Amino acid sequence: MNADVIWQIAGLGVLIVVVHSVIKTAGRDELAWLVTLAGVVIVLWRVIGVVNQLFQAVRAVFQL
């Protein structure tokens, strides 16, 4: 695993914060929270993929 995944997650977090702020400033609070929720789901999906790769590597090392 390299640091690209960490940078992608951090970049997505910054993007979500900016979009949330812009939409909230426009007065659409509900839509801003939906955008934030979608961002959290996407980040969790990425993290689950990384954890899955970790478990596969552990299985390969210990031949389970």
Contents of the next structure:
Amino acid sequence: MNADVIWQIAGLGVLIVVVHSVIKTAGRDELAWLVTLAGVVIVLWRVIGVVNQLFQAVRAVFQL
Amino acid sequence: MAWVTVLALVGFALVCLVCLVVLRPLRPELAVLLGLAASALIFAALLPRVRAILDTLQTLARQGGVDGAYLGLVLRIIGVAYIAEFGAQLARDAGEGALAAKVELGGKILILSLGLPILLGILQLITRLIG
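Alternative state: the form predicted together with its partner chain, after the form predicted on its own:
Then the entire complex follows, led off by the chain already shown.
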């Protein structure tokens, strides 16, 4: 139950928001949205890894 | 030493709660992902205990002479219920009540289809006893 993943995701989220607002103030709105999307994809990739781990463990325990 | 894991569990849940509350107004979709990761981690942390419980139940049932096939089926049904509830609760958390209801419906149907052999076995047992 280590919270590393939680810190990574929360940190990435805050980073995304900051970068998004910085780029938006620079006037490049569409680039800001692309950066946000890239950040969300990275977080999604990390979360899918965690969920996959969980599903493999559940399959082992419950012989699904 | 069970109180250690309860403290760790609640501590971990509080940490996730704070991160979620911070993240939700800024980036709602990331908050949903964070909630998914947090509940998956807590779920995974509880699995060794669930396995221990299931193992003791199996040994008890085996001593009681219950047929092994039904045991595997009951195990699988518990697993389906476990995961269906996990998914449905997450969908409801993200505000998608309809999606949650569909996941629960799917879980119920799967459990019903898994449970049919048990039902047939019991019916055969009863007819044999009566006949």
